[in-house]
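One chain follows as structure tokens, the form predicted on its own.
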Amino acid sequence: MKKPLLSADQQQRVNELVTTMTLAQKIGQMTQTERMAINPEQLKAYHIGSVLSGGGSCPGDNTVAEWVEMNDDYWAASMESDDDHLAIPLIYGIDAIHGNNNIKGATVFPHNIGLGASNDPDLIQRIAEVTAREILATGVEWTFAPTLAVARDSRWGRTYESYSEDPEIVTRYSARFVEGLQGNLGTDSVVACVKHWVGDGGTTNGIDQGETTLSREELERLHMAAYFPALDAGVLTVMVSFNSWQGDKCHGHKYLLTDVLKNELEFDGYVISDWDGIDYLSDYYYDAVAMGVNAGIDMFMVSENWQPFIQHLTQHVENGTVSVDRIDDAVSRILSVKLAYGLFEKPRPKDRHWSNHSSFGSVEHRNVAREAVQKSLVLLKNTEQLLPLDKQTKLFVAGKNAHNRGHQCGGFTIAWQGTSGNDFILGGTSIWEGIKTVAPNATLSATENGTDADPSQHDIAIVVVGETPYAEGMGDIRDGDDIVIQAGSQINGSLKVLEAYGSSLELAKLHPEDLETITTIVAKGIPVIAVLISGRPLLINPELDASSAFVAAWLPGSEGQGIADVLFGDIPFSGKLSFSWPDGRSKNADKPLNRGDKEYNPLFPYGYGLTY
């Protein structure tokens, strides 16, 4: 028998709120909007339940005092309590899937895809309560993470959110990260929130929000795997996945949110919806609401409609095609989540023991994050033990990922789809700025394609090569509207397209100055050693023929001297592939692989990763 979530005495308590609801407190409970299209007066007067901030989205100049400030004003507006108005704590919801990546100055972690190469549920659980408390230090209670995507097709543009292709290492992380987030649901924790229920990562040709068709067997080992020990784990919220399975999009999958979910599976958390997630159900946003709510989600993100969502779910229950039943279950879950919490007992947000506190974007912190990076690189050649490198070596740096601690850090840091420079990414170091630290007759080019390479002054160089950021869709890799069409032909409802980051995998057709810039400094007779930044595995062979020595880095995040530390021996190379990596001379090359398939010819397998 699973364990209750709440103590006989808060049941009692939930049950007393529910009855003394009016319907218009009810809806308003199940209501989440972004900051810019709600003040603390409108959230009192409709009784919003919940606020989130967007990717990039943010008060003021970002400053982490910003933020408690405006968390606590939403927080006093919600605990007005008057003839019409009951008081019940607001709870923030933000994106923190590495590190608190919303707010300027913050620990930025790798990516998920670099920190499955790691194989550590240790280092996870670290990574969960630094973040936890960096969320904290800005007065938010709720972190929309993990994702537990098992990313199956390499081209779908949130690949790098995936641990890893197969559900084993997701598996092994899910709890860890719930149990780093959530503790003891104390002082020094945050609402966890397990995305995207279910089957985001296994769309056809990894069209993101596109149609996932397996069995409920396969969709149960491939996808739903992960998602049982969160469960065990008591996991407070699931955000529900664009996505469709068989046809039938998940926001409106009565039998995946409510009879698997939470019948079967016992959820008594409760079920979010993603941004504006209901709105692709119908053409109709009034039958859509209904199609979300009796589905079984509980509470609705609402970028800025919020006003029409909280009308059209009054009518809805007055005219009976939602009942009072469904409503009130809905509510008694997000009741019984900011109880179990320990929401109503909390201080306002500034008067809470992290917030504004000065361990944010510390050096304990960041050094969790450089364990980090050192754990996630994956050394997959190197020619005549070209590393590790020695300290003194003339070395040349150079490639437009080199000095870049936007580009390191990827999509949702800062701003949704990340940021380019090193102006928006307060502390850490570029992957230039830390072999310079270690390496005194290190230089960095001054030219975009390494054209000033020396080799009467330069021995080696490393070129850091790779993908720019990206988030959601518009990193999905497609060769042609028709898969698009194909997408939507497959899906009851609508399909939201994003412009598509590239055509291919290949890098030397996505970014071909990686490769002249390779070509040009080997041409003076100086070896190479590539660092490649990206989200995800790509076809790389001419950049990995030219290079003497090859490093997947993944999307370090901010601290760029993790690599430093692995170039130059001081730590050894310890990842190993979570995804497995393409042949770009195979004649299927842009093509799902994985780990057990029939036709398995990687260039390199999964788990692959060479040593010193």
Given for the second form:
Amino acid sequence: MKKPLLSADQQQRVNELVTTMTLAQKIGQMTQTERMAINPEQLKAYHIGSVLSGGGSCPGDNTVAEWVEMNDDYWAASMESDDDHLAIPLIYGIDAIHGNNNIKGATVFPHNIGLGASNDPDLIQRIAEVTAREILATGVEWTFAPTLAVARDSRWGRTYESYSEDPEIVTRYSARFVEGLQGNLGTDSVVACVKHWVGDGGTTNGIDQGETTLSREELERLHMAAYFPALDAGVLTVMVSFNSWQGDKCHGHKYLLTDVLKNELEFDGYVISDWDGIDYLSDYYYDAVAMGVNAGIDMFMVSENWQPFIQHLTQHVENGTVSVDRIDDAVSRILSVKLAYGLFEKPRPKDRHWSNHSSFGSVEHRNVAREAVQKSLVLLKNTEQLLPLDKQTKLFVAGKNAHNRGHQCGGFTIAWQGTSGNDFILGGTSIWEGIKTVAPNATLSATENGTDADPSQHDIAIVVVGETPYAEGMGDIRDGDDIVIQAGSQINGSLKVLEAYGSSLELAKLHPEDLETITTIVAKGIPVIAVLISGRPLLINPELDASSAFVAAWLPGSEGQGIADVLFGDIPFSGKLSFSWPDGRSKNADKPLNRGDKEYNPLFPYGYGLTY
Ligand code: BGC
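Okay, that one was the form predicted on its own. Can I see the form predicted in complex with ligand BGC too?
Every component of the complex follows; first up is the chain already shown.
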């Protein structure tokens, strides 16, 4: 038997509250809406239990002080007590998935794919602790992290949110990340949310929100395994996957949500839907609401549509199509989490210990991110021993990602789809800025593409290439409309298929300018060290062949200095691939295989990584 979430006294308090609450108050608790769609007056009037910020959604100028102010106003509304309203503190949620990445000036950590390459569970816990503090600085209490997806097909636009293609590292990390966030549920803690339950990383052909067709055993071995330690560590919330499993959407899946997660695995926190995730269950929203609640979702992330959601759910209870018991179970779970986390006892956001704290974006926090960058880099090639570099070398630095903090942070940074340029990521260093700090004889290409490289002045070039930011379905690699239809066939209700990032994993097709930059410089007789910024392994054969050394840097985040630390040998390379690197010459190049697959024939296998 698992240790109960609450003490006997706390349990009694939950029971008493549920007995006192009206149906409107209960359904309000089950509703989460986006901040843009609700003001404090409405929050109180409808007894809303939670508010979130979607990617990029922020108050005013996105300063920490404005965040605290906003949360304080919502909190005050939720805590008013009168004849019609019970004082129940709201819980505010955000996607702080690589640091508190939505907020200006935050420490931005490498995306999960890079952290997987570092294979360092202690580091993971420290990252989660820093992230918790930067979340608390804004008066927020809950993050939709960690993502426990095991991405099996790098064409999936969310591959970078995954630590590894193999459950091994994800399973080593999950409890440590949860412990780093939730700690002892005290002053330093935030509520964690493991996502997306379940099978998101197994989506066929890497189509976001698509179909996972695996047996129950394989689903458990690959996609549930990492949840077990997180549940043992007491993770308080779980988010449902947009995916279908064997043709049925997870959001309506009673077996997966209630029978497995809540009953078999004894999860006693609450289940939250993904963003408007029930909309795809039926052409009729009214039906979709009951399908979601009856499957076992407790809190509903309804971005804007919260009024119809509340009306429909009320109607269902009145008609008996949703039982009062199910509502009471959902509300008890939500209140239990709020109580276990100590939300009822916390002072208003303005008066909390970490609110507006000077450690937000501090050097101390950035040093943890810098260490993560150092450990995440994977050296794929160093044939001429060009690395480590001498700091006095006359270096030429080029490539579109060399001086672009937005690009190196990737998606889910400041904006949902990320940003471009250096204006939005405050603090930290671009890769060029990191190099410049330690190498006095380095110059940045004025043209980005290296046409200004000059062999009489430059001995070696560092060329930073790769992807530009994307998030979710907009990062998919989809080859033709048939696949779009395939994704759509799993979706009832309104069909929303986002435009894909490209149609092939080949870097030379996605970004032909990169190979051009490398070959332009090499043609002048200057050897190239290529640094690849990417959310996944790409087909890089020609770029690799043209370069003398090659580094996979993933999406390193705000601390570009960590790359210079390793290129100049102050810190050794230690990263190892947590994703197999596909070979552009192999027959299954465009459908990458994973460790353990039949006909596994990667260019670089899982676990690969050179050292000095
Ligand atoms: C994503 C979730 C995220 C949510 C809230 C959804 O589109 O799938 O991972 O937590 O938005 O921003």
